[in-house]
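Next comes just one chain, in structure tokens: the form predicted on its own.
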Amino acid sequence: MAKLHLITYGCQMNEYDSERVAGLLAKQEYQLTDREDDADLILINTCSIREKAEEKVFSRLGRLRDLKQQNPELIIGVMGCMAQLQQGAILKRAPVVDLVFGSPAIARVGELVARVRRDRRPVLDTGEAPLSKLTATIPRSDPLKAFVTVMEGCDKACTFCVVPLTRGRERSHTPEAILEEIRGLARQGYREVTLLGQNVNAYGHDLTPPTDLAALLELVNEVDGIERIRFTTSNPVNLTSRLIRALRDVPKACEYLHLPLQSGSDRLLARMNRGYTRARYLELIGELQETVPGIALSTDLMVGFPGESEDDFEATVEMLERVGYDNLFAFRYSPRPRTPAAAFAEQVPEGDKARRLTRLLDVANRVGAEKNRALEGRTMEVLVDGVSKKDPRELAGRTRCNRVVNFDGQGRRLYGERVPVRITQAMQHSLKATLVPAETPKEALCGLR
């Protein structure tokens, strides 16, 4: 049996796509291997959100050159967003590559690999293709939690973003196809699903008849065996009151939302073409916190966008402190090919970007620590998914609001169970807790429902 080695960079959507590729190739008698030097086929699933991610790929390809020299029959492929954006440039810069294909071609991966092996020349496939729901997969590394793509692409035109170029326009899978996949996951023992889309809360507007994410959450809630539902990533423009109420009213929907802000400056938000203002974003946060008390919030923030002044940056810091995010993903602006912002004047020096990012992360760590300390003494529900990374004698799991909790399981076999714990100590990136009797009174924060 031939051996496949997969290397995945980037977001959850890429992880999901890699699983599908592995499942499709398994039907072609390819077996996964963790060893590059044992592989007959190496595929790198790529990300184009930042330049650094692309440079990691080219660096990895450089290291694979020696393997190719030792084994001329080895096929090396590049797939995903970088493949869709860079296309033939990858073959020119990295002649070691035999195959380049974008996300629309994933369904044909077996055919593409066979063509490379048959014709013995590089293959490039980055054209458009109809959206198809691929359910071929392999056992996941986490047998409790799974990603499920519900839509792909984005119709927004943020001036810094390559997603419309790499993933195309918004296209939704039908509720029937999504539910069929999730029911299959439940039969395999999965307890938690995360619904994925580049702009997931725009789900369903393109279907006939149209639907929305709130309706989909209600349908997934009825799937026996699934106990928790999450979704990402949400755009503030498409966050509706109906979806906010669904976070409160759908029992299996977790009290957690990732809502990218990007900047706290109205001037920069307009320049980014984000479609909302600082005031509108705060209105949404207020509605979320009023409707779903105790909801946990995370966000994306960018520093160094072209033209960002110190005042613009301070407005972002002020929003970070004002909202009080539980978690933060912050990064430096990186000019991306074929995006409007790459040609903007007033590109910010790298030194200023680095300084601002350090400050932003310092504030985020302080705010996150305060949020964690506020949970001490609370009783919360944890889905047990393994053991502590630092102490294998302790069990580990996540709350509904997505916090990592480590606790003494008292010798019980609790993997896959939902159990109540009392938070005893807030750490920087996790919580310590003790197991409590199931009949302990349930508190409302991030839910024991």
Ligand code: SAH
Contents of the next structure:
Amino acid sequence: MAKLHLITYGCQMNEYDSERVAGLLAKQEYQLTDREDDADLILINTCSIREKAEEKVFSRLGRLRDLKQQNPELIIGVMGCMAQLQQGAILKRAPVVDLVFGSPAIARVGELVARVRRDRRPVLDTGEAPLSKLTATIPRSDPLKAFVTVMEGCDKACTFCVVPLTRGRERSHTPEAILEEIRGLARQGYREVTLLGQNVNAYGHDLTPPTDLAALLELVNEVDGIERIRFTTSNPVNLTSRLIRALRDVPKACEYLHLPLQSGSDRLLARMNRGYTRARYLELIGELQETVPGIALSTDLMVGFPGESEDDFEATVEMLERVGYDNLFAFRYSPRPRTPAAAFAEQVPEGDKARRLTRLLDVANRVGAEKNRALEGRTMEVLVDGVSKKDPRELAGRTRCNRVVNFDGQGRRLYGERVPVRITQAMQHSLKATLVPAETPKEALCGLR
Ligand code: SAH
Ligand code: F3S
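Now show me the form predicted in complex with S-adenosyl-L-homocysteine (SAH); what you just gave was the form predicted on its own.
Okay, now the whole complex, with that chain kicking things off.
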């Protein structure tokens, strides 16, 4: 049997695509291997969001040159966003590559690999294709939690972002296709699904008849066996009161929202073409906190966007403190090919970006730690998913607000179960807790529904 080694960079959507590719190739008798020196086919699923992500791929390809010399039959392919953005340039810069294909071509992966094998010539396929829900897959890396792509692409035009170039326009999968996939996951024992889309809260506007994410959450809520539903990434522009109410009213929808802010400065938000102001964003946060008390919030922030002054940057720090994010991802702005911001004047020196990032992360750690401490003494529901990284005698799991909790399971077999625990101590990146006696009446447990 031929062997496939799959390397995945980037976001959860790439993880999902890699599972499809492995599933499709399994039908052609490609078995997955962890070892690249054992493989007949190596595929790298790539990310273009920042320059660093692309550099990692080129240096990995450089290291694969020796392997190809030892085994000239080895086929090396590059797929995903970088394939779509850089296209033929990849073959030029890394002649070791035999195959380049974008995400629309995933359904054809078997045919593309066969063509390389037969013709012994590089193959490039970065064309468009109609959206289809691929059912082929392999077991997910986590047996309890699965990602499910519900829509592809992005119709926005943030001036820094390559996603509209790499993933195309917004196209939603039908609720029927999504539900079928999720029912299958439930039958296999999965307990939690995360619905994925670059702009997931714009879900459904392109379908006939149109629908929305709130309606989809209600449908997924009906799937027996699935206990928790998450979704990412939401865009502030498309965040409706209806979706906010669904976070409160749909029992399995977790009280957690990732809502990228990018910058706290109105001047920069306008230059980024984000479509909202700081005041509008705060209004949404107010509505979220009022409608879903205790909701956990996370965000993406960027430092060093062209023209960012110290004052603009401080406005971002101030927003971070004001909103009180539970978690965040912060990035240095990275100019990307074919995006408007790459040509903007006033690019910020790398030294300033690095200094701002360090300061931002310091504040984020302090704010996150305060939020963690506020949970001490609370009783929360944990979905048990394994043992503690530090102490294998302890069980580990996540709260509905996605925090890691470690606790003494008192010898009980709780894997895959939802149990109430009382938070005893907030640590830097996790919470310590104790099991709450089973006889505690459910109504008395805050954080449980
Ligand atoms: N769809 C999401 C973003 C997807 S990209 C949204 O609505 O915001 C994930 C994150 O990467 C973005 O939120 C942004 O913070 C960061 N990012 C995107 N382009 C970037 C660039 N050119 N340089 C640095 N960070 C970038
Ligand atoms: Fe990118 Fe903006 Fe869409 S960050 S993914 S263009 S919403």
